[in-house]
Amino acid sequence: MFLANVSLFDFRNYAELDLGLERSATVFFGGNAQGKTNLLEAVALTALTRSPRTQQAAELVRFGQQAARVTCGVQTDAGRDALEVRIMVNPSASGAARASRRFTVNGIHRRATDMMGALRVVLFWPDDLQLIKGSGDGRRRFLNTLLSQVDAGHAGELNRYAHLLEQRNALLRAIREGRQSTDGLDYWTTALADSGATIMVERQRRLLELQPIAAAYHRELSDDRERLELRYRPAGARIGEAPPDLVSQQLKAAMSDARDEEIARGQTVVGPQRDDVEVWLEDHEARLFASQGQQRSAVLSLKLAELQYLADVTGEQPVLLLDDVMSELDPARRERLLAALQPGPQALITAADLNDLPRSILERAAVFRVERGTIHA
């Protein structure tokens, strides 16, 4: 699988754009607000269905237009498909701007579900390097896109969890402010922690997978000086090697003892939601004892191994966006990276310098610069 060109118009700082690509590594290098970032996120919003950067959808239209569109000429061994991701704005009552969005491959609609695996990226911003010491939302993330990709199957999951989770959180408000009673709670509780344990369940077994590829990466990177374990925290359920049933037992009775402060709040505390992925260094958590330079090991480590995974599961090379990380790397861990290039899956990497890539990569890469949502050769 390679991205064999990218289409916009209309997307962000891009009025138009039509650009081939290499099969290895492609450069995109420009000044700050230029739109080098914009691009990769392009590339990620079709392959993951969602941005990256917002969950605002009419961000992504260029400002003074009605419509966006992206399109992604993707190469596999079967043939080549168009992805396109369509954003329409529309306009409320209240002034404030919405948009949808609509998918489609070689011009058949598909359901954004349908869309996972069709392009499968690994995404390196620098906000990555928060993913150890930052909140559990980006380690969560880090794992649901993963998985995704492997399965789409998962991603429906995720939507249908999702949708009940809302249903469930809107009663527990009504209940809250006396407009509901707590007769149709126990529907809502039982869909959710069935489907919460399909997710539970999958989370486990496909993190202890990644585990030890990430440890090997992390040995490696610390010269065999350390030994990083991740562990999987649900919340409100014992996983270990239970069945999703009794899983889903579990959820159940930990809403059930937690109804009076769910009520309270409005909203479900326990379930997928607010499950966590601790990363460990030796015996200590490295969320609360990393210095920088072990966090920055244990984050490439990560993204490494969720690299190798993918290629492993799928026996396909997934496309590697690197949006600025090379000049917030220092020598080794930046050679370390280059070292899984050289050969490797095919890169979209972009600076703001130049001279902030080594000569290795320069050497065998396509370099563009890119200027007020142009790109030059």
Given for the second form:
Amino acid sequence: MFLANVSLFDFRNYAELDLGLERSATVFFGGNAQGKTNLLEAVALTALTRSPRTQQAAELVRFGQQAARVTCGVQTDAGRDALEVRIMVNPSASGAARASRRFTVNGIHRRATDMMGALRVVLFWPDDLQLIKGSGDGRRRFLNTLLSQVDAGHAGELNRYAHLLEQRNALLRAIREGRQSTDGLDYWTTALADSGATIMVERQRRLLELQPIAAAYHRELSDDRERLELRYRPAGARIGEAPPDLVSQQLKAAMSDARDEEIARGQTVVGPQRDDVEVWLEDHEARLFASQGQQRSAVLSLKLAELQYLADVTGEQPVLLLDDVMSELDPARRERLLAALQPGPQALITAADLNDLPRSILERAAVFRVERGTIHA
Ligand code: ATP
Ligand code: MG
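Now that you have shown the form predicted on its own, what about the form predicted in complex with adenosine-5'-triphosphate?
Every chain and every other molecule in the complex is listed next, the one we just looked at coming first.
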């Protein structure tokens, strides 16, 4: 699988773009605010159905316009597929309802979750350097993205869970305000716990598989000195090897214990939306104790593990999207990242300055200059 072309129409600062891509590496360089990240964002949007930069799809539509379109031509052994995302703005609505998304593959309508897996990407950008020190949000997003790309069914379950969580939280608020009795709560608690347990068991299983891959990269990056460990911290359940129905029971019990708090806050306080993944280096939690360099190595190890895991499990290399990260890495870590590109995956690489990129990449990459939403050879 590789990305053969990208077309944009009124996406961010691109009025119209039609771009063919190399099977190996393509470099996009140019000054600040020219559209380098926007281009990678368009590819990530198509692969993941959501922008990694914003929850508000309306922001993706070019200023002053009502609709945007991204089309990615994906070449597989079986032929070429056109994956298309359309964003339509509804000027009279606000918040998430301000924009709707529509997906098609070869002109045939698809649900968002059925898009997953048609194009797989690993995005690595400066925000990821917060993966270790930042809040659990980033680490949950990392997990959700990885698992959804491995298995579209997981994306469906996450969607289902989010919907159930919204319903249950609305009910908790209605109970708090005296608009509803607690009668209906058990129904939503059971539904939510069952879905949450499915997600948690899958997270545990996949993390156990990802762990040795990430640890091997980190060992190498730390000159054989450091042991990296990923520890799953499910919110409200003890996982271990438990089957889903046992985990579901644990979640239900935790919600029942927290009932007064949940009603007072109008919010469900246990479940996968509160999970975390702790990264440990040599028996110390990296979030609290890792140095800058250790964090960078740990993040790079996680990203390289994501890349390898996707390739191993699906049998296909994902497309690597490297946004401005080469300048953030020191020579040794840069070399490690480069080694993964050879012979490896197709890569789209951005840089403000070509001098930030090693010669070995520039020699074999197609190089384009990005300037105010246009791309020049
Ligand atoms: P940097 O090197 O600073 O990261 P970049 O080339 O990656 O720059 P982008 O993030 O791609 O820059 O953004 C380019 C420009 O796109 C910005 O000036 C931004 O204001 C503009 N932009 C963002 N959203 C829209 C939109 N909806 N319509 C028009 N322009 C937009
Ligand atoms: Mg950028």
